[in-house]
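Just one chain follows, in the form predicted on its own, and it is written as structure tokens.
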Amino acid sequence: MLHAKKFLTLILTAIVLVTGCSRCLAQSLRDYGDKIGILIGAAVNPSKLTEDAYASTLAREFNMVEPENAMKWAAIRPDQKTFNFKPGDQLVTFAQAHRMKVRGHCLVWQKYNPAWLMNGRFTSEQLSDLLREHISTVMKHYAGQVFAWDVVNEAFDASGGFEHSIWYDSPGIGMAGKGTAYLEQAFRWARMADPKALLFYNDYDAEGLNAKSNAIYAMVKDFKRRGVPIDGVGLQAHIFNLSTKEISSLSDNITRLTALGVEVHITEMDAGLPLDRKGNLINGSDLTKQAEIYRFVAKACLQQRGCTAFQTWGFTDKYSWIPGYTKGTKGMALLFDETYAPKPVYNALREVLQQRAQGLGRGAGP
């Protein structure tokens, strides 16, 4: 009698030979990510983990998770003296149960701050103390559980200057007008709080070579030269048109960043499609264009050893931020539809990962 495992293998092989259904034995994104040594992640709402399809798809397809909002100031610190770690802890517990890494997001941002902080009329000295306390408390709570943090999020404007921020100039932590000094201070506090965590700067519209990405590059170069602790840059990759024109220099940008000795993560990938007033896709061919955008970004990342993570902002169209942000004009931005069925964009990403895995099997270089 054949051993049960061998028998099952024969049956599955027969299915492929008879039906031509190689996808019947398809490996997940996570499977390929594990093979080629890249983290495949998704931003997650911990409250949705009780939904079976959400949790099972997440665990099957991804080896990294990041909270969408659960670790931001407004969620984690409802008042000055209270830290609400419950949602974040729930996500960490899920990740540990499914052998997934957790990416933290985010410690310093001018948005999504609680009313008590924004309206508190704090002095610069008080704000400095609050920020240092916040970074220290949150990072120490998750030490050994969160492997990387977006320490600072979206601090630069489109021209390469600085966004107005309670931390920078309104009233700031005492370093207004001193360029990246307040960012440097945040990174130094973060390293002190958890010396083992990777520390990232994260931003949008900085994927290609432009004024913003140049400013980020200059900051990282300066930080590395002076020994300021920074380990990586997160490129969000929110794509709001069906073209790669604005991100055509993505590979060049990743190359110059990784040459400085930092890692690059694609942190918030999605690509919205035009919808009609009823929320239906206007042009079915846009699904193919969307798939090619994901393929382009994934290939640009995989070409560099220093690009070590590819993450989407959510993973199912059922819970995407895009329709709300665009007032219903765009949507269907993610890998799975509202019923958790994989879309052409999923297949495109999977094919890029599969090709990379096959290339490594043949001894191909980076």
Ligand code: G3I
Given for the second form:
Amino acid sequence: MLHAKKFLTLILTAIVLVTGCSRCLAQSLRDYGDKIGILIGAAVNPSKLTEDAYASTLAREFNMVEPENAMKWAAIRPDQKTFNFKPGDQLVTFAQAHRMKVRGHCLVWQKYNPAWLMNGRFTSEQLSDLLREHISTVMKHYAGQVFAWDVVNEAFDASGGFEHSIWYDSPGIGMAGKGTAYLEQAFRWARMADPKALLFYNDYDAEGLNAKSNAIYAMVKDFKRRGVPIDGVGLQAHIFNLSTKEISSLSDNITRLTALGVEVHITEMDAGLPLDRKGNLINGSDLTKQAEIYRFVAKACLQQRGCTAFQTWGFTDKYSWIPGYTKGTKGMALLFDETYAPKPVYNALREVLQQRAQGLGRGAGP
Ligand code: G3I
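Since we've got the form predicted on its own here, give me the form predicted together with the named molecule too.
After this comes the whole thing, all chains and molecules, with the earlier chain placed first.
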């Protein structure tokens, strides 16, 4: 028995010495991501980084992080004169210690804005100054640390029109009724604030070809033609109905966007499963369906060189926005269960990455 153990250790050591790869014996998502050249990310709550299992799973499996809430207006700007960078800075420090990239989220959104801003009765000139100052201060603070920003989040509605927003509706920043003009202004301020950061537009229910994704495509095409700075589109991929039907044209959408010369990131993937009143899974087979949905999205991304990041909205079922949002009727949406054990969906994603790493290569793109 002892001899067998010794022999196995010798073989493993030999593999490590020959390949120079100390971690290739147990490859994590990020190991494959590094090999293929794709970012594998997760949305993170910096206050949980003190939890050992949270921090170690994150560091082991991901090479990119994004603050789930910590860099949004309501979190970073508790009052007009104060910027609270502490939680965001904690995340940056963690990321740097573990060789991870940080994705910033988000600078312009109609939601999760502080009360002082929403109730301030500001004029369009004041709102314009506030937004310019905010974009500039936050992006300059994180320059060189945050490599890409969701400059504008969820500006379009399902029919391709515009969502109501403090930044768009009158008075707004003075561009009410002028379509994408307020987004254009935000992107221009963002480029000035940190010329090296990649600038993204980010939205949900715009994965496949539909009225919303058509409007996003038209905006990116127009921005590119006129030299308005934009580098990427974030497709959130919150999948609610355990089916790939509504996202069946995801590949086509990625193809047409990357053909415009922008990158695509999958930014917020999760797939909530129906739960009973006690919070238990109703159908065990849903875990397999969930795995297939993640597999579908990951494959669509990996097939095209211009799809450069695959990120999930959290990573453990212990912390996810889905149960709160669905009043407990859905959950278990992520890669790891509440005890940080990998689920079938984790294995499916790892397998897709592994297959790519084993020489299938990446497809065409910018
Ligand atoms: O910070 C307060 C805390 O002080 C208070 O004790 C607690 C009590 O409920 O609320 C805390 O704020 C909550 C915050 O998350 C932090 O936990 C807000 O109520 C809650 O509305 C907020 O929800 C977030 C939501 O965006 C709005 O910012 C979710 O966690 C977050 O997952 C969700 O993320 C969005 C993306 O940004 C954009 N795409 C959709 C995605 C899901 O909705």
